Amino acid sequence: MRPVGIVGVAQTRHAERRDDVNYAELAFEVVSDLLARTGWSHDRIDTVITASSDFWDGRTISDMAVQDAAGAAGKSASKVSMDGTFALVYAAARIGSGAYRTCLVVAHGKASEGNPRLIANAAFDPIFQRPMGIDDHLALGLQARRFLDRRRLTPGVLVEAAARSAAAAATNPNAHRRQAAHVLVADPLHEDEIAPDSDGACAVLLADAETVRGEAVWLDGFAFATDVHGLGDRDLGEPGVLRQVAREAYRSAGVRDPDRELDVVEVHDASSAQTLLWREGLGLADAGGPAWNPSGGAMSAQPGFATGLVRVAEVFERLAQGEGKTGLAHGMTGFVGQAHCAWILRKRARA
């Protein structure tokens, strides 16, 4: 596949509501910003994918709410119902054909409109689970509970990784932040170890390496599988294919010694055993290595489909800034991970 790299990203600063705009105000001005940010204009975008879900805009062809919006009016345009970073691979896959030379990825998500446990409800088996009333927050609470288990761990790890995560989104500018209390949720789980419904949106402008020009950071290597979908069908407290997908991404991108040598690491972690979990997952040793969500991870906001996208935006942002030469940002679909995503970035001159 021919080498695609990343001109910029831009993301808005999420919030528990975003009542000054609607869906497509919120894609416009994610991707106005990311326009004004590089330089570029419109035309000079050959394709666009959007992620979304109909679910939780709460309308059929959620995408169309959002391609004018981000200027897909006249073009080959497609959506991913799915986490942005998945989105991204859609992206990638144009450019790295040859049919396209650029590419445009938006995400978002707006859970302040709706009642996000009973959209998430709707999710589940229909027969046995969705009538018991489970929902996404119930299922971080069967996981953080069959981690602890597991590996005869107290609940005051949560409370720790919780407390780090909230220490390093109170230095990101774009968190959402919040007054979370310690009140328990959904046992073990209290309301300051569940990553935040969000509104919020990300953008990212992905370009071949004609257009690339320079020293750029580029994807160098990615993965992505999906678990079955039953609660029951899987051990909640182990990562499941996220190990897969982790050994893949290394392999694909000539990673031989994650430890050493990725520099930053950005993980949708929905809950602060996710965020144990997910570093076990992905081979990493439980402490030195890379910098670890230094945004907060998405305990610091979840947007909907762009919260991976936005671990992206993370990771190429600290990357452009000199802090490192390869990162790894991390995305998933489903509820505690059903579907993971991971990709390689790296800093490096023109491929």
Given for the second form:
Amino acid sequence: MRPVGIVGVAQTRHAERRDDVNYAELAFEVVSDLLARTGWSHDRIDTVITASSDFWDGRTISDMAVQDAAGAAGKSASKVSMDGTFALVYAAARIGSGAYRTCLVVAHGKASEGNPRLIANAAFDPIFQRPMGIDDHLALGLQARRFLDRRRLTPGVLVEAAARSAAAAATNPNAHRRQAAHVLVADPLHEDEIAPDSDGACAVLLADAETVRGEAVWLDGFAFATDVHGLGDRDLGEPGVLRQVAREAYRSAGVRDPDRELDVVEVHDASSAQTLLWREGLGLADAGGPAWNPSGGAMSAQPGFATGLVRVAEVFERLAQGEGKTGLAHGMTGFVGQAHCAWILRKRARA
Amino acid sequence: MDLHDVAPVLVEGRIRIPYRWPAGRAGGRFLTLLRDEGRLIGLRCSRCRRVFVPPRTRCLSCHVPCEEEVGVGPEGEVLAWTVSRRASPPAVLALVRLDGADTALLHVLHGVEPTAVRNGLRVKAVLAETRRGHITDLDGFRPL
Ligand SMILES: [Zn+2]
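Show the other one: the form predicted together with the partner chain, since we just had the form predicted on its own.
Okay, now the whole complex, with that chain kicking things off.
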């Protein structure tokens, strides 16, 4: 694959409710910000990939409205109904193949427009699982319980992990400021141990090596994989396919010792149990190693399918500002980590 | 005109669309036996010998047909559990591995306080009095 570099990124300030804009305007806001930051215009962008969920947006093929906002008219735009990190796979392939030189990736999530728990319930199998009232939070509870039991840990580790995420989020200007109480929602998880439902968007601009000149941040490796869907068909207390995704991502980028070679890691952790579980899945030691979720991770904001792409933007910003050379950004799709995607970003001179 | 000063206008709506979901061949067999005979079954992979409950026509790992029907339960073990605190009264949801099965069924636990549930808890299936070919024909599980 030909080298793929990142020209720039943008994300909104994530919030509980953005009643002032519709979802297309939210996407427009982040794309406008990206163009302003990079000094680029739509006529330099060859192709567009968006990430969105019809069910979350409450209309079928909801990306059609986002594509207007992304300046996609007249271009070969496409979308994935998965996390933005998977949209980045599609985008990078378009440039890596040599078919396009530049690609804009836009992802958004506007949880406040619908009812996230009912939407999550509707994503489960309607014959055996949906009638049980299962939703994303309850699935996270099953996973957290299983994780604690398998590792012989007490719920105190969840409290500590959530506190660390909250402390990091307090320094993140884009974090969703919320009032989360320490009340049980889905045992053993409390409200403040579950990632918020946020309104927000993120955009990433990719280009080939002829366009991205000098020292830049490059997409040097990635991997993604999906696991079986049924909650009872896999062990929720294990990182599952994330172990394999991490191995393949490290190999693709020539990372041999992630604890030493990675400077920053950002993961999509939908609960404080996942903060711990995904760290294990990425093969990192319990302590030391790279800066871990310095933005607060998804516990700082969880704007739907933009959540993983925000991780990419956070890692990019840190590398661009000189806080290290190599980082990993993680995204996921499906419940309790059915599908994972990991990107290795590296700041270096053009290959 | 500064569009940032526009007070939000919210249009309320609701999507109601009826569906008819076939339970499939394996799911249909499971629900039929549950309704008519009050029995729980799984299907066994001919290669890896794993028993899937809910049953699958094909093994998720080997991708070969699962054709051998085996009775499972009615007793089993809780593998993971949580409590829906938003439900009133709070509902206990669990992944239960029925005896003779290798995968777990998601269902509700009755007759147990949330604080008394433990992973590894032995439970027994409770059938609903009237059954219609639905997963709720199984009313749930009770501790032994
Ligand atoms: Zn098999």
